[in-house]
Each structure stands twice: as C-alpha cells, then as structure tokens.
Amino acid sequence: MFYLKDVKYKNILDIQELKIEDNKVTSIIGESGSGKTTLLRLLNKLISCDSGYISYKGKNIENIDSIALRRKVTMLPQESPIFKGTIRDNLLIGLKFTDKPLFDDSHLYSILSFINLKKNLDDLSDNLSGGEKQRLALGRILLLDPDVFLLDEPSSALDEETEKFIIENLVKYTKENNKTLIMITHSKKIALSYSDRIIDLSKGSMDNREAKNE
C-alpha cells in the first residue's frame, strides 16, 4: 500500500526503506520527538519529504490530488478539533464536505456505541470531557469510511478499560471491513497485543518488525 524509499524530512526522519501493507494493523512506537507524527503527516500529504519517494498503491503520492488522497487516507490528530454545537453536529460535520449522504440518528447511535460514548445526540459538545471529545473525533472519521485510518494516539486520554474497548473495536472493524489501520501508540502493550507489524522509530531511524508472537 505505502512504500517509502530514501525518505528524509529535516533532521527528524531518515527512512531508507519502508513498506506498509494494506488490510493490516500497523503500530508506530518510539520516544517523544522520534518522528512518529511526522511519518503520519507524510502519508497524509500534510507535509512533503525533503528527498526520497513515497507511493500509495503504486503511485507517487506527489502526483495524487491532496483532497482525493485524504478522503481515502484519513488522519485523526492527537488533538482533533471539536466544534460548537451538539454531538450530532460534530459527527456529521465531516460528511458535509464530501459527496456522501448524511446518516440517520440510528446509525449515529451505533457509532456512539462503537466508541463507548454514552451520550445523547442532542447533548452539547462543550460539556464533554477530554476523553469523550477524543472518542467523538474518532466517531467522526469512522463515518467518513476511508480505506486507511491514520490515528495519532487515539486512546491517549482514555482510561485503561476504555482504551482496551476502543482498540479492540478498531482492530475488529479493520479486519472485518478490509481497512488499513496505522496508529501511533504510547503503549507497547497495545502495539504488541493488536498489531500485525510494529514500526519502532528512534531518533528518526527505524526498526520494522512483525508484532505477533513476540
């Protein structure tokens, strides 16, 4: 799916070669400042590498329209914006910028169940906690139904029990719907338990290995 060759970005990343397979769960781990978020931003074309080559499904990412790419490869930042209004408004706002139809309330409630957010659609987003806002932002990109999810610490604000629930749901959804999940996680336990592959970044260098049976 993604192929990176001789990719350099400032003094942050220096990747000689990296392949990220489709329909897999890939975790990115590493110390603070090692380039984890930078790698996701490169895959989403929010930034461009200084040198080297990145392809998506065999096509140079620089030759793919940025908006078209982001509809297929959707990124959830660690601090994703939550907008004024209701939970319903926040879930649907992303769809309003696409050609996809809006979902009815029954489907929206199924998303709330998926992200373990026990709220009413008419509740105001201002009243949500940090962890609830993080889950709401996740629900919003689930509705966009991209091929690839790029998630930057999707469970960083969650307690351990909720984190386990959310990650297990995400992994199950990825497998059952032939999606690709690439996530940064602060938890090596999460990476080892749920990933097909682990990319371990250390000061911009990389260790890319199978995650199972370690």
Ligand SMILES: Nc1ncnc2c1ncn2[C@@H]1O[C@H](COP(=O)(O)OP(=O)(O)OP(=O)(O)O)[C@@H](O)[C@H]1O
The other form holds:
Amino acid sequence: MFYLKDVKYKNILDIQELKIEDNKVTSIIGESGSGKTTLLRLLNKLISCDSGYISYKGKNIENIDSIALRRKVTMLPQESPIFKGTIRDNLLIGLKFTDKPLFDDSHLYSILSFINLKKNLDDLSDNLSGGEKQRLALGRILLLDPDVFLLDEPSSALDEETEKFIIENLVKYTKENNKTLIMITHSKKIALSYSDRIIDLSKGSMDNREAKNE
Amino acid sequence: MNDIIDLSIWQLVLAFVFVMVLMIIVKIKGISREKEILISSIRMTLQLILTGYLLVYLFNNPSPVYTIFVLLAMESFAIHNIIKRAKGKINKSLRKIIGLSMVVGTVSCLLFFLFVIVQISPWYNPQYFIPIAGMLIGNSMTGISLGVNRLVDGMQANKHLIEGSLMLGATPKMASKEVVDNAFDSAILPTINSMVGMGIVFLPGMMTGQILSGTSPITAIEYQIAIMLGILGSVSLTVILFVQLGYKTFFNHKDQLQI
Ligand SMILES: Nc1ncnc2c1ncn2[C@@H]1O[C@H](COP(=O)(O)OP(=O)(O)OP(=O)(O)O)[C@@H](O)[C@H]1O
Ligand SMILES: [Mg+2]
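Alternate state requested, the form predicted in complex with the ligand (shown: the form predicted on its own):
Complete assembly follows, chain above in first position.
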C-alpha cells in the first residue's frame, strides 16, 4: 500500500525503508516530537519529503494529484478541526468538499452512535467538549468512506472506556470493509491489543515490528 | 446671488484656528499628539497647494503624455501605499497580485466611466480624467488595504481549519472560501456604508466642493451618483481580483498550505 524509501524531511524524519500493508491496522508510536504527525502528513501529501520516495499502490505520490490522493487517503489531525454551525454541518462538510451525495439524518444518527456521541444533529458544535469534538471529527471522515484512514491520536481526549468503544468499533469497521487503518497512539496498550503492526519512531531508530498478539 | 467667494490666503490661515483649538485641548488633556496634528495639517495644506498649482498647469496644457503620466504616478503611489501599510506581512507574489488587481480593476472602471458614461473629449481631457482617476484609485486603494489585512490575518488565524479541510479532500479554493469571503466583505463594507449615509448623514466631499465652487446642486448630484457607482464598481472589481488571485499564493502547485 505505502512504501517509503530513504525518506528525509528536514532533520525531523529519516526513514530508510518502511512498508505499510493494506487491509491492516498499523499503529505508530514514539515519544512526543519523534515525527509521528510529520509521517502522517507526508502520507497525506500535506507536505512533501526533501529527498527519498513515497509510493501509494505502487505509484510515486508525487505523481498522484494531491486532492485525489487525499480523497482516498484521508487524515484526521491531532487537534480536531470544528467548523462553524451545527453538528450536522460538521458531519456533512467533508461530503460537500468532495461533491459526494449528502446523507439523510437517520444515517447521520447511526454515525453519531458509532462514535458514541449522544447529541442532536441540530446542536451547535462549538459548545462540545474536547473529547466530543474529537469524535465528531472522526465521524466526519467515516462518512467520507476513504480507503485509508490516517488518524492522529484519535482517542487522546477520551476516557478509557470511550476509547475502547471507539477503537474497537473502528477496527471492526476497517476489517469488515477492507479498509486500511494507520493510527498514531500514545497508548502502548491500544497499539498492542488492536494493531497488526506497530511502527516505533523513537529518536534515531525506526522499528517496524509485528504486533505481539499475532 | 451665485457669486463665488474666493478665499484669500488670510482667510485660509484663519481656518488654522481649528488646529490651534485642537492643539490647546490636546495640551490640556496631556495627550502627546501635538506634533502629529501640526505636521499632518501642514502636510495636507502643502500637498493640496502643490496639487492645485500642478492641476492648473495640467489643465492649461492638456496633453496625453501628462495625463498618462499622472495616472501612472497615482497608481504607483497607491500600490506603494498598500504595500507599506501591510507592514512586511506580504510576500513577493502577493505584492504582484496587489499591483495587478489595482491596475486592471481601476483602469477598466476608469475607461468605462470616462468613455462610455461621461464621454469626454479629447480622451485625455485632464479636467475629467485626473480627478475621476484619483477617486477610483484612492477608494480602491483603501479597499484593497483592508482586504490584504483580512486575507493575510484570516489565513494565519484559520490555518488549522484550512489544513483540516485539505485533509478531507477540499480544494484550496473550498478550504479558503470563508476567509476569502470575509476579506471581500470587509473590504467593500466601508464603500457600501458610505453610500447608505450619503445625502442624509453627510454631503459627500466631492459634491460639497462642487457646490461651493458654484456648480448647480443637481449637476453636482448627478456626478456624485455616477462617481459613487463607479467607485463601488472599481472597489469591488479590484478587491475581487485581489482575493481571488491572492488566496492562491498561500498554496503551492501541490495544493499544500504554505504558511
Ligand atoms: N513545519 C515544521 N518546521 C519545523 N519543524 C517542525 C515542523 N513541523 C514539525 N516540526 C518539528 O518536528 C518534530 C516532530 O513533530 P511531530 O509533530 O511530527 O511530532 P509528534 O511525534 O507527532 O509529536 P507529538 O506526540 O507531541 O504529537 C517536532 O520537534 C516539531 O517541533
Ligand atoms: Mg503529533
């Protein structure tokens, strides 16, 4: 799916070789500042590497139109972007950006229950708590139905129980729908219990290992 | 009854009484602005006197070369002023776009105004060409200045949301729509507001000047209406050009945000 060779970005990242397989759950771990977000941004082509090569499905991403790529490989940033308006507006905005047909309220409510957000679609989104905003932003990209989910700490603002509920749902969803999930997490426990592969980006080293539970 | 009272130099000097009163108030209140008030009053006086003599010369010696030269001088002064007011916030490509929008926006409106609406002749008639160009360029300058600030600040402040939109697959245009619309609004709002109050809250400067110097109020008003619409057109066109081209400078050819 993704293949990286000799990728350098400023003096933040230096990856000799990295393969990320499709239809798998991959976790990225590493201390704060080790370049995890930077790696996802490279895969989303929000930034480009200074040297080296990144391919997606065998094609150099420099030769793929950025917008087309981002519609297949969609990223959830570390700080949840919340747009003006209601929860419905916030869920639908991605579909409007990509000219996809909008969903009706019953489908939107099923998404709200998927992310365990007990709110009304007409509620204003700026009053939501940090964790609720995070789940709303996740719900938004689920509606977009991309092939690859790049999630930057999708559960960092959640309590342990909600985190477990959301991540389990996500993993189940990706497996059932043949999606690829690449997520950054600060929780070793999450990484170990849910992922097929773990990439450790700790300073200087880059470890790409099979998850222990396999 | 329609005798025009020509102001003598001494009468003009008397008008400086206003400045003196202001200086005294400022002094008593302990606001240290005397220098600025005095300098800007004197500067305004000198500038206008010089302009007056220059215009007398130009009107007495109409020539296409002079007219074009004055137009160019006004454009470059305006563009320079916009860039100076933006205080280093803007990069080279944004500067080019400021220049381009100013020139294209004001010149096209000016041509329409002079040759289609007023139908002046000869085409370089300085008595019409210069003051109308000045009005269109001056107002567009103010408009773009506001637009530049709003656009640059808005892109900075909403960086997070703009990138968040790109991640969802938005084009740069969609991602910056809100900021671009805001910049446009705030740039043309003063022009719209000034139209709303016109004739009720205040008599516009140009019309007041014309009436005081003996023109019939009806003629003055006809010109005022036409010029206000011209100003609205010129401000809107320059600002639209600016924001529509300007937001693009914040992205590279790979649709990546460059802030
Ligand atoms: N555009 C940039 N220019 C310069 N330095 C940057 C840039 N973006 C990130 N950095 C630096 O690169 C390093 C890695 O940043 P990154 O956000 O990828 O870390 P991270 O692993 O996601 O950390 P965290 O766990 O705290 O989110 C940091 O030291 C950061 O300050
Ligand atoms: Mg990070």
